[in-house]
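Next comes just one chain, in structure tokens: the form predicted alone.
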Amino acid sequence: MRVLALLDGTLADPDTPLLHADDLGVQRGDGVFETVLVVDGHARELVPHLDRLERSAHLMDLSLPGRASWQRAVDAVIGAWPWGTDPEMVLKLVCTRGVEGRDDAPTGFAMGRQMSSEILRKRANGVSAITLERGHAPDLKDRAPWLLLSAKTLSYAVNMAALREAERRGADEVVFTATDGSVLEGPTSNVVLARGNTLLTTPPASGVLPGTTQGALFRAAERAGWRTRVEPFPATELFHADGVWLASSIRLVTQVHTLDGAQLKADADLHAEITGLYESQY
């Protein structure tokens, strides 16, 4: 099931062809994105996304449409979306710098999809992970900005490369670290740990992406009175931690149970406790 929608609200058929093949999305990757997760026909985190989506764009110097023409798509996705047979929905905001010499607006559109299998078991039973080096230094974001490092741009291959690494380790997942083994982030989520009564995640300014769900967690989290902390910390402290997760918005909160082939402490009601927290925001 895929519902496309266009920025100005009208839906098309997502198995008709809508891009150039000179389009810079295609030729080079030059554009940015973000997913959604909608539940019964709501958007988790939208405003976040738009913003998330408006900063990558503003680091790229790419003109992006308006919110209204977003928000346009968006109903228009979920409107169209049959929700009494599927209660879920991966939304994905695209936009690229367009025809390579042409002046027009960019492209921009919306697309909804199921959620797979995959990401469901994900959820449900944990992950395992290996640790990869990212390659650069936790300072770099500021001192080389047009390397882009917390912009979310559709210029993934290296990502997914890291997962296929994984994949033939045996692991389902990443966790990427800095030159000096500070935890930087997975190829598509924020890595959390708790510490006690305190959950920790990596700052933007060592150039990860800035995280709508790891946002959600801690916000909740802190109502409840546990402490959040936003800092660097290096990958042994994962070994040691109470529990590690990775958040992201479609696999939620998800336990990682295996590090690098050693077993981490994953406590189910720990875990049942960190996801709760995260659910009560919606």
Ligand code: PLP
Contents of the next structure:
Amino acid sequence: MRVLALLDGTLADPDTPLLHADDLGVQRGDGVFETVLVVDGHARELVPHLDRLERSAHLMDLSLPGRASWQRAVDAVIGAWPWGTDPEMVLKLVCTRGVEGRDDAPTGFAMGRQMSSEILRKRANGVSAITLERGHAPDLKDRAPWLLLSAKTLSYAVNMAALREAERRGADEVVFTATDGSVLEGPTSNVVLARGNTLLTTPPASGVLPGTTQGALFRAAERAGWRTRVEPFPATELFHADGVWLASSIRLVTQVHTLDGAQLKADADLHAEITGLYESQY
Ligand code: PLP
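Could I have the structure of this protein in the form predicted together with pyridoxal-5'-phosphate (PLP), to go alongside the form predicted alone above?
Time for the whole complex; same chain goes first.
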């Protein structure tokens, strides 16, 4: 099942080509996107996702269509989805710089599709991961804004290559590390660890995406009496943590049971508690 809507709120046939061959999103990955989870017609964390879309566009000097356009497209996709038979939808919001040479004419659309069985399997069974170098220092973001660290751009080829590398090495997922050995993020997720009654994640200042799922989890955890910290930590901490998770809109809070071939503490009760905290908000 796929549903496509344009920013004027009209539905389009997802099997009819939409982009021009010289759209800069296609030719250079020059654009921004968001992936939103929609459950039973409710788009989770839509405002933080739209905020982040604007922030990413701003970081790359892309003139993003206004929020009302995105809301129209989101409403159109949600309105056309068969919620009775398919209660979860993966909703992508995409904006490219548009056709080369046409200034200020970005291409934008919203597209919903079904949840993949692979994601459902990862949510249910947890994942094995490997650490891979991302190749930048944790303080590079502000010194080198042209690298667009912490922006959600359409240039995800490196992230996808890292996941294929994980697969080659027999693992499901990746934890990227910075040049000083600190933890960054996954190719499509934030890393969260638990130590005692504290949850910890890497700060966006290190060049990671500010995660909407991690943010929602930390909000709920604080309300339930957990302490939360957003600060750099070395990858070695993952091996001593009480639990490690990869958080993202689509995978939710997926437990990591194995890292670089070593078994992590992957307590089922703690996982249920963390998942319960996140879900308690919806
Ligand atoms: N980090 C990266 C690089 C991502 O691509 C994503 C989401 O796809 C995340 C973190 C998690 O963000 P969110 O929880 O908002 O989905």
